[in-house]
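Listed next as structure tokens is one chain, alone, in the form predicted on its own.
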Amino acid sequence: MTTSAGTDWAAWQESWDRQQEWYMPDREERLGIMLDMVEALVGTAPRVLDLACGTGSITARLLRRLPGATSTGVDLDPALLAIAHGTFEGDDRVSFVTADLTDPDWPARLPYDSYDAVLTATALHWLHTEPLAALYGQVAELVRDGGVFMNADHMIDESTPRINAAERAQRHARMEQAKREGALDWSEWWQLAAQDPVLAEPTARRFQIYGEHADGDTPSARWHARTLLARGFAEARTVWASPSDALVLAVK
């Protein structure tokens, strides 16, 4: 059995970040705003749930920004969780839970009954609107009164088709240029993971669980805010946006 001893987890984190930035050059900007609002609304030592955490990208930035924070990461992807576990091994501020967010009982696996902040980025777009609305109801029960939920993701406003088409064409042209300069896309990154002695087995399990990546409905930011209000939050609105993506913040 191949062990993770000696694996360069920082290099895998960096590789994941670069692959994600190929799709989202403004990724750090949106995550920075997310942490600004965490600090503004719940302070400098929050208990955070990193929802659909992947490799722990949000958690890493949270702890650099707010060293007094604690984080619970929850995900189902065994390969990304392997990178997360390797990265944060020995840090008692961080724990990880393996759970399927479409399982109604997933909150029972968490170590805490409530959180100051629940944060997620570029992860829930694979859910269709009905299960996403149900998930928002569960999240509302996990956020303490005065706490926050934030989702930064691909959110499409179908009322502006010409704007959408122009933005998409420009974004794809820039992505193709970056690809010619050596950027890895999603499938190429996973091909590398499948060849790694430590990540090969969890990567195989990951594709057994998920199959090939597929998006859900990617509704508009207005839909997200409206649904969060209907599911138990007191305030909700967009606090950051690009032509294709948005960060929606809700306060309990």
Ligand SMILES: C[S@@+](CC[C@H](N)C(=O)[O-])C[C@H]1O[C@@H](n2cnc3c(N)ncnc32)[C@H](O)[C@@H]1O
The other form holds:
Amino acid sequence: MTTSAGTDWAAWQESWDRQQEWYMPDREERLGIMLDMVEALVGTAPRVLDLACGTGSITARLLRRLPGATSTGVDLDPALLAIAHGTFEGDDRVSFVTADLTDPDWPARLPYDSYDAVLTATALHWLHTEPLAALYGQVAELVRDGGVFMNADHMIDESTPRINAAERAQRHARMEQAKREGALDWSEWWQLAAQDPVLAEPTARRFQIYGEHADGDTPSARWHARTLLARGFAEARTVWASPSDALVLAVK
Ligand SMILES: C[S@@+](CC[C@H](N)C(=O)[O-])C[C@H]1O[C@@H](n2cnc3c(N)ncnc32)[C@H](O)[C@@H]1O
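Having seen the form predicted on its own, please provide the structure of the form predicted in complex with the named molecule.
After this comes the whole thing, all chains and molecules, with the earlier chain placed first.
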């Protein structure tokens, strides 16, 4: 755990959010709907697993909205976990676990063997479809009967190439415009982290672990729903979508 009295964790959270919003201007909307569905299906005091939690973006919004909730965040990135630890230090509703989600034994590191909700955003496209399908089987075992899994991510329907090309061109044009107006992208954000006295060391370690970015797949929302059903969920479908992304919800 990295802590430093002098580090402004809220400022790091803010700049992480702005960087992520450069890719996804509707990020808050999707996270809001995720929490709407948590509340609708598992109530106001859920035990949540924030899967590939990064800085704890989902956990922060969960606790603001549902103060009776508890959360376990799991991730492998030492720098993002340092920000997460710093942000939630002293909050006994929250704990963090360092684990690689492609390691078959990662669930053994969790403090609980059952969750009301497993939530994840903008992360599982770092995995290829085969390990992701295996991960979905493990997630199905962690979710209690009646509990939920939700994944908000970039999901591409390969059967619509002209729609996809037009959407991509428009999205990239908007990103270029935002960049001209000063938005930070992924690598610029990491350059800032590398210059921070507290984050420099875990940032160097994260680049040893991942390189610039992991290389995964972005299957369609239909693939996610179908795979979740095949791996042990009773219902699964999209509950929110943008031209490029979707939020898929599965109920055990
Ligand atoms: C773009 S960040 C999103 C973080 C957070 N969910 C959010 O929305 O702000 C993707 C996260 O997935 C995590 N991740 C990717 N592959 C992973 C793996 N195999 N094991 C654990 N975490 C992983 C990364 O470390 C990173 O924190």
